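For reference, the chain that follows is the form predicted alone, supplied as structure tokens.
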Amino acid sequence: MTMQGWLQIALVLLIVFLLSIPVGSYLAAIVMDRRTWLDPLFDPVDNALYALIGREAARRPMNWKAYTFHMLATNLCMAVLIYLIMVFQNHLPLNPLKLPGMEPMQAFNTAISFITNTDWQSYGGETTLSNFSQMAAITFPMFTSATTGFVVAMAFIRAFTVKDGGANLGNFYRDLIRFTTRVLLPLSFVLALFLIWQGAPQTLDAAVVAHPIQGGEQGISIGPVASFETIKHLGTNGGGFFNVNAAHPFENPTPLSNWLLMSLMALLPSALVVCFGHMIGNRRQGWVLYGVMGAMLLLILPVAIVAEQAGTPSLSQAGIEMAATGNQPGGNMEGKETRFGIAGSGLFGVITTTFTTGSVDSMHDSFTPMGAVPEFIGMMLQNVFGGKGVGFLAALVYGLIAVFIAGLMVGRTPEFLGKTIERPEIIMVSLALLIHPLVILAPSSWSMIAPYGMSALGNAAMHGYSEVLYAFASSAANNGSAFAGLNANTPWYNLALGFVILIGRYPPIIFMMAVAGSVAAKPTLATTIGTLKTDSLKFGAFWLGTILVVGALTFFPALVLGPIAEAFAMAHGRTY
């Protein structure tokens, strides 16, 4: 890797860090109902939406049960609507190519995927969905699913700050509307204009006809791509308007757009941590969590970059130069865009899996085995920043476990933000923690022995196992990217991945909201000499160690059977 490549990586991370500070403050102002200079612009929009759903419904205080119920009911209604749009798209407008309705089982998988911010796709976007379906069934839930994760996290944080015993953790509808109208919609509109400037299409036409120099005609798919791409990345959604995702020049036209898309994926999840510090009135605590997440990102990122630059023994034997020079990129460029190189593709791959977006600008199935390990780790830990809300809650799961363990070790009552952490909370937290490995490892193992699971593999041995493991890790983590060698459009994978997405998304949220209700009902304890401080560098290191140790014990054996075993095999001249 050249110095220029490392500087590109450092610049993107620095931009994200600097932007996350003011954006985090802005998010806190929205969540805490503080006045902002944009209020005169957005208040009329908010009020119009409150009138549509009923002003009383948007005013009513909600405890954790009410908040969770309204979130689940709203998501269910939207999922049914999305399913019907895709199944009956042949009867709906803006379908000039006369595409048929989606097969019901695949529509189930897709509806579940996009309502949960996962955006896993077992279809080719431009050949399967009409422009109406792309907008109404895909782009629309990209706003609502991203907002759902964010507002649930905000409700959880309020549990540590309210003084009413947990009777008011906010109002789901008010939170949903304010975050959508004041954050996602305006930013998406402005950034879509930037992508149009860079060359992304934005039209209701389905295709244009080109006349290649060799003669004949070629149909080129187009559509409302720029608007799709902005919310796709800003909302950590993923998916692709085109089958090859952000590797397509219409989705990601230039190196500058590549930088923008990477920054968008990382912006709001990192800003959420800054917002957390503002909400609890302890910015130091927010920066401790930011440091824990940032340290994990900086630990795994170089692994991917160095491994891809080092290439593989088979590439070296073929006479391909591994070292980067001013004339050629070197390393493993299979499946990567020459526009972006190893630096742009490797950083994109790590960001999209650690911030659980799922967009790709290169083919992850073509990464070296060790180059793919950081992508697995990001999805398995799910809190190397993670997506909006869900990754944050996953980090707090480990934080509460760290508090409990540390309290037992030093003989102090486990406390977090002034609330005691006792048996009921730890039971709920443990259940939330155990669901993630369960829905990854159990169906992955079954798929490797069941004939209907094995028949979809594109590769044999360790790499085939990696494809399956990646699919279930991606689904459980609300990520959505894939090792494309796996044919996921089969009855087994459509159903199995759909249920993994459901179980990986909602039960952990329910358990964490139950924790919120429990801690909100407790009095806030005054800080004393016996209080375990969680906003110190020492506890931050312990928090990080808890994540790494628990994550290694849970997932390392699975990684050994897949990408790590393949890396050792390739080092000894064996390929599969």
The other form holds:
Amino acid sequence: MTMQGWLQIALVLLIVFLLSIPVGSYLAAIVMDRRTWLDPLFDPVDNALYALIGREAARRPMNWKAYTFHMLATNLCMAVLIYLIMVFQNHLPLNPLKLPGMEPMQAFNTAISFITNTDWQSYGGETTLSNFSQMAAITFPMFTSATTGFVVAMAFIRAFTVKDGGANLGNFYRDLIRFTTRVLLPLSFVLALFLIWQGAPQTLDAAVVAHPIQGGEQGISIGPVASFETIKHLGTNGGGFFNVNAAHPFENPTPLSNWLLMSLMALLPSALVVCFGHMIGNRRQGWVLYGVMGAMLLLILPVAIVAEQAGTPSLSQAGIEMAATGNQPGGNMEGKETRFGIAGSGLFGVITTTFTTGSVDSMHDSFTPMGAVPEFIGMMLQNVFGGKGVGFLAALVYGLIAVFIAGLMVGRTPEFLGKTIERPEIIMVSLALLIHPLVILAPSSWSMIAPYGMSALGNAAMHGYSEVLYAFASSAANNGSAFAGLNANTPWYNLALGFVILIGRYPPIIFMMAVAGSVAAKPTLATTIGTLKTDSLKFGAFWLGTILVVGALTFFPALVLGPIAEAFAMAHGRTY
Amino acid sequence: MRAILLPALRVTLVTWVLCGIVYPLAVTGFGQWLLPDQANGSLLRKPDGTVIGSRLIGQDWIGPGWFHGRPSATTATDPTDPNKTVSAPYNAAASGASNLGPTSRALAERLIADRKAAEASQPELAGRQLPSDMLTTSGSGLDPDISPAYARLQVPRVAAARGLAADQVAALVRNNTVGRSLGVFGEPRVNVLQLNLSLQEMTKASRSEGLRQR
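What does the same protein look like in the form predicted together with the partner chain, given that the last one was the form predicted alone?
Full assembly next; the chain just shown is listed first.
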């Protein structure tokens, strides 16, 4: 790796860190209804939207149950709408290529996938979806699914601060509209123009026919790409306009667009942690959590970069230069783009899996085994910052368990932010924790013994298992990236992954909202000398340890069978 | 039930119009107005207006007289059997990658075969370390760029095939090399389509000069 490569990585992370501080405080202002200087601009817009939704519905206080039901009902309506658009796109406008309607089972998978912020795709965008579907069925839920995750996390945090016993955790519709109009829409609009400037197309045409100077014809797919691309990353969504996602030069034309997309993925999940500190009135607690997440990111990131630069025996045997120099990238460039090289691809791969976006600027299936391990870890733990809101909740799951264990160790009633954590909360938290490994490990194991599971593999031996493990980890974490050699457009994978996405998304949210309801009903205890301090460096280390120990015990065996075994086989020069 | 479904339905329609229709159309309007070149795909045209390609999309260059891009793994539907696909490098209507893993035998064999093919057309490459992008397929299958090292390796072959001086062609590569953005982001690279267009210009110029001298 060249100096510039490491410098690029450091700069990307530093800029995100610096931006997350003001953005986090802006988010807090929005959630806590504090005045901002943008209010004169947005208040009239929001009021008009509240009127359309119903003033009463957008104003009444909601307890945890009401909040959750309204969230679920809204998600259901949206999923049905986008399902219908995709299935009937041949009867809808803006379909110049005359693409047929999507096959129902695939549309089921796709609707679930996009409404849950997963963006797993068993289709190739440019050959399957009309421009209308790309806008009205894909770009649309990229906003609302991000918002859903975010507002649920906000309602959860409010449970620790409200004084009314939990009768009012906020209003779902109001939160949804405010986050959409005051954060996602304006940022997406401005940055979409930046992306167009860098080269991303934005047109309602679907194809151009070029006549290359050496003869022949080249059909080139285009469309409304830039507007799609910004919200896809800002909302940690991840689905591609084109089959190869952000590796496509139209989705991600330059190193600067690559920088922008990585920063967009990382911005809001990290700012949310800062926002958390503001909301509970204890910024130190926010920074402790930020530190836990940041430490994990810094721990796993270099593994991917070093492994990708080291390359593979197959490449060395073909006489390929592995070291990067000033005029060639070196390393494992299979599935990577020249303009990004090893540093830009490895960093993107780790960010997209830790912040659970799922967009890719290089093909993860072709990564070296150890280069892919950090990506697995990101999706398995889900809280190395994690996706919009949901990653934060996953971190809190581990946090509450850490509090509980620490409380038992010192023989005191466990407390977090002034609320006692007791049996009912711990049961809910444990359920939320256990669902994730269950829906990854069980169906991926089943796929390895069922003929309809095995026949879809794109690579043999351990790497084939990695493809399946990756698919279920990605779905359960609502990530959406893939080891794309797996042919996932089969009835088994469309259905199984669709259900894993659903179970990976909603039950943990519901359990955590139940925790919120139960915690909000409790009195806030005063801090005494005997209180276990959760905003200390010591507790941060304990929190980190809990995540690593629980995560490692759960997922390590699966990783050993997949990428780690493959790494040993590769070191011995084996191919399959 | 109605108290929940009604606002849910309304908020669905409101956000659908706002985020799924108004937002992308607004970006399209502003993009087409402010940055029409990029918004329409960064197309390169002949003087008569014929589109010859996009600056951002690679093409499949054949023969010793052109600079070649990276190997491409894109496919197209087999014209004889719609259920099969055939190799179709740089198919910009269906992007795709090899997705071959690090221990794939198919990948190992392809790398060796491509190396032998390269040595057959340029014997001076035998025994040399080659740049990584020369033998590996890109993520999109449409990579418009190659590394400066790979471009330089092709200079002797291109110059010989066109009867140009090698140092002239090498200068062309130098002029078409783009460095890292802001000195840090991305990798140095050469856009193959633009390099070949300037190569064509240079060939025309040297031919007409040759005619004049004769």
